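Just one chain follows, in the form predicted on its own, and it is written as C-alpha cells.
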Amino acid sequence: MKYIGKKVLILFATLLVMSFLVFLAFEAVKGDAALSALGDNATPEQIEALREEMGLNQPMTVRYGKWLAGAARGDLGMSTNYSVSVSELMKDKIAVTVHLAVLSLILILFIGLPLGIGTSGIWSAGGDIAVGVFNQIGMAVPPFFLGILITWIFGLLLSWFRPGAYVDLSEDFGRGLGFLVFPALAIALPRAFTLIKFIRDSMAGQKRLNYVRTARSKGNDERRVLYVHMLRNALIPVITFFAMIVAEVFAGSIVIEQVFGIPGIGRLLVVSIANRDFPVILAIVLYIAVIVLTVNAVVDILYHILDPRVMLED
C-alpha cells in the first residue's frame, strides 16, 4: 500500500509541475487567444476588451490557481477557440486517438514479438547480418513517410481505402477498422522493427550467461533452451522498452493523424497551438502525462511479477 500511495503521490506531483510549466511556457510566448481570435487588424482597445472578458489580463499565478481549482473539480475550463468545455471537446477526440493507438500496439506485438523471438534463434554470421540489415531499414523509415507511401499505394493505386475519409467505429465498425488499419500500420512498422532488434539483443545477452550453458550441458535442445530457459529472463528488460513504445504511441500519433486526416488529439493539438487555446493544450499535455505515468506504474508491477528479485516497497 505504501508503494501504491507513493506512485499516486508522484502522479499528482508530476501533473502539478507539468501544468505549471505549460502555463509558464505560454506566458513567455508572444500573443494570446484574444489576438488570435480577433486577428492582426483588431485595434488595441478591442484586444484589451476581449482579454478582459476572457480573464487573460490577470497575473499568470491567478489564472493558474483558478484553473487548478477547477481541475480539482473535474472542470478543465472552456476552449477559447471552440467556445465549448474542454472535457466535451476532448471526449470524442481521445476516443479516436485511443482506438488508433490500441490497434497500433496490437500490430506492434503481432509483428514484433514472433519475429523478434523467432529470429533470436539465428546465430550464423550471415543470418545475423541479414536480419540486422532488414531491421535497420525498417527502423529508419519515418512513420510520416511510411504513411504517405501507404496512402499512395493502398489508397490511390489499389483503392483499398479512401484517403481522408475517416469513418468512426461507432458509426460503422467494419469500415472504420478498415480505415484505421493503414495509419496504425504506419505507426506500428518502425516500432515493431525496433522491438525485434531489442528482443534479439536481449536474447543475445542471455545466451552468454552461465545458466544457458548449464541448460545445454543437461541435454536440452536449442529450441527448449531458447523458449523455456532464456525467453522469460530476456523479456524482463523488453517490458520497460515496450512501455516506452506504449507511451510514445499514445502520445505521438500527431503527424500520422495529419497525414491520414484523422480527427483525433493530434489534429486538435495542432489547431489549439495555432490559436493559443491554452485550456485545450493544457488538457492534452496532462492526458499525455497520465498515459506515461500510468504505463510506468504498470511496468513496475509487471517487473515484480516476472522477476521476484525486483523488490518493491510495501
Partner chain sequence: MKKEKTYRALSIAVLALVLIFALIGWIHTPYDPDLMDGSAKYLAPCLAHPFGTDKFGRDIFSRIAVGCGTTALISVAVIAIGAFFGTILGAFSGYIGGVFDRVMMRVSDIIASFPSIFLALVFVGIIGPGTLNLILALGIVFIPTFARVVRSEFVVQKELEYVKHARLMGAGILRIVFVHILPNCKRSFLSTLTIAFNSAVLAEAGMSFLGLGVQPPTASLGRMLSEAQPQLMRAPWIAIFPGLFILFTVLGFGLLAASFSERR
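Computed from a predicted model, the values in this text were never measured in an experiment. We call the rigid core whatever largest set of C-alpha positions still superposes within 1.5 Å between the two forms. Positions refer to the first chain, counted from 1. Compared with the form predicted together with the partner chain:
Relative to the superposed core, residue 157 shifts its CA atom by less than 2 Å between these two forms. In the core-superposed comparison between these two forms, the C-alpha atom of residue 64 has shifted by at least 2 angstroms. Once the rigid core is used as the reference frame, the Cα position of residue 18 differs between these two forms by 2 Å or more.
After the form predicted on its own, can we look at the form predicted together with the partner chain?
Shown next is a single chain and nothing more.
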C-alpha cells in the first residue's frame, strides 16, 4: 500500500515539474502574444492594454499558477489560431484518438500474443533465424509507410474503405469501426512483431532456468514444459512491454491520423505545431504525458502485485 502511495505521489510530482518546464519553454520562445495578436499596425497603447488584459505583465510563476488552476478546472486557455477554447477544440478529438489507440492495442495483442506463443517452440537454429529475420522486417516497416500501402491496396485497389473519409463511432458503430480498423492495423502490425520478438526472447531466457530442467526431469513432455511451466513466467515481462507500447501507440497515432485523415488530437497537434499555436500544443503534450506516465505507474504497481520480488529501491 505504501508502495502504491509513493508511486502516485511521484507521478503527480513528475507531471507538475513537467508541465512547469514545458510552460516555461513555450513562454520563452513564443514572444509577445499581444503583439502577434494585434499585428504590426497596433499602437503601443493598444498593445499595452491587451497585454494587461491577457495578464502578460504578471510574472511567469503567477501566470503558470493561473494556467495550472485553470487546467485543474478543465480550462486550458484559448487557441491562438482558432479563437475557441482549447478544451472545446480537443473535446471530440480525444475520443477519436483514444478509440484508435485502444483498437490498435487490441490488435497488437490479438496478432502478437498467439504468434509469439506459437513460434516460441521453434528452437532449431534455422527456424530461429528465419523467424528472427522475419520479425526484424516486420518491426522495420514504418507505420506511415504501412498506412500508405494499406490505403493503396485496401482503399484504392480493393475499395474496402474510402481513403480520407471518416465516420465517428458514436454515429455508426459498424461503419466507424470499418474506418478505424485500417489505421489501427498500420499502427499495430509493426508493434505486434515487437511483441512476438519480446515473447520469444522472454521464453528463451526461461529455457536456461533450473525449474525448467526440474519440470522436464519429472517427466513432463516438451509441450507441457513449454506452454504450462515456462509460459506463465515468460508472460510477466509482457506487462512491462505493454507500458512501452501504450506510449508508442499514441505516438504512432499522431502520424497515422495524418495518413488516414482521422480528426484526432494527433492531427490537431501537427497542425498546431505548424501554426505555432502554443496553448493547444501545451495541452496536447501534457495530455499525452499524463497518459504515458499514468500507464507506467499502473504497470509498475501491477508488476509489484504479480511478482512481489520486484521492489524498486525508491
